[in-house]
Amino acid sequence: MAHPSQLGFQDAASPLMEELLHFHDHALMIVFLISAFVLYIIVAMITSKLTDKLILDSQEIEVIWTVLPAMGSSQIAILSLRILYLMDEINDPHLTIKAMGHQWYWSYEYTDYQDLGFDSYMVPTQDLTPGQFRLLEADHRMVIPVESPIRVLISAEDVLHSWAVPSLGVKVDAIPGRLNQTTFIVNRPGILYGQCSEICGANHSFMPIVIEAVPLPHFENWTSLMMAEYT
């Protein structure tokens, strides 16, 4: 959950987001070291009264400033490709949920269960209870079990939407007529918030995504109650 004046990312709630945070910190360290070195060279050359007659025509310097950036770029590329393949990897999901974007709400269908689906609308400000967040709370949460591979199939009924949950490291476009998918594992119980991240009309900012991760026995009890309610 983000908080006021936050400068970094939200706390990771999935192994994938943990990998993304590590990659971000690693790449940022490389960029910082390069920037500090270049700044040092600039300041040294500007403030020094001495000049080197070979500094503008040195094969050694040419090799160094070609090889070192190439090595740094290659390392960043290899790490980013590894994470890219991890994001696309789907290994026998325990649960599949279909998320459909509408103007301006989400609908969820648990495809492994018969007749288990619901619409999720934003809770109006005047209906919020203490502890709920304005513009982020939904009347029906997407409930999932913790420590289980979850596959989400994402599409839209009308215009472009985007299903995004920052603490999971997930952002997938919802395109009418096309079915995209993503997988994740939530590694701790809790409530995760997201929002539609593609401008989709006048009420684009009123499409929250709320995921409630619970232990497996609680999830089974929830599914039983929901199926009894909608049948």
Contents of the next structure:
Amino acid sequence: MAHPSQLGFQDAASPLMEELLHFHDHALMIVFLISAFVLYIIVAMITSKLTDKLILDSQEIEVIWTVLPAMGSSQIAILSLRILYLMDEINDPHLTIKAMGHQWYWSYEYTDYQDLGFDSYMVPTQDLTPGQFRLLEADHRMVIPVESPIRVLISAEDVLHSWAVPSLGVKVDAIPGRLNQTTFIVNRPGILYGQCSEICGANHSFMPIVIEAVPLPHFENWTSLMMAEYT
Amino acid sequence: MFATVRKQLRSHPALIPLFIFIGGGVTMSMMYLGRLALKNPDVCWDRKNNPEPWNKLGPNDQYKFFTVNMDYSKLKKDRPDF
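Having seen the form predicted alone, can you show the form predicted together with the partner chain?
And the full complex, kicking off with our chain again.
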């Protein structure tokens, strides 16, 4: 989850988000270099006492300031296209979960495990226990095994929603009548938070997504417990 | 028109890299658009003979332009035949 006054991205929990972080660092470094250079030129121009009233043009500097930006932009473009195509790859998921958006909660269906399905409502602020996060906790978490490719099929039952988990680099719109697919791998056990990212009515800010990534034996225990309760 | 451009290029040779980069960018964009128009399975040109090309994809077809890690020809076919 995000820390107070956090400026950058949340720590990556999936390899795709790590790639996104690296790309962001690369592009931001290029942007910082250009900005620092431009700032230096501005200061140098303003504080210089040299003048030349007869300069009209210069072919050499025109070549330089065409070629250098083109090379910088093509560097960003090639890496950007690489990660764009990387995000679309589906790598043989072990588990398929359906996440359905409702007003104003998410419901998760684990149809690989008979009929397991449950709703996930936000924990109201007055019911939080000490140590829980306001507007981020849910009563039932989506539990998944770590280091396994997971496929999530996302749709909505009423209006537009969006299933987003920033630390995985996932944001997929939930559109009624349409099935969207995303895959990810969670690198490490932990609890990952996200919030609904498409305006859906009065409680749009109050339908969080909570993913709990656990080792596989714990996941199997959890599914057995849940099947006993919810199927 | 090209004669005028060539004459201006002789007195302003700095424009040559500009032509190269802009021309290259436009060429690559048009080539990709052409590829999308002709080879994208979502596009239907011939309603009589090939009405729904998106139904003709096999599990080993690669329709994306570029794959980083996946080799589509090595995928197993795990769907039932109809």
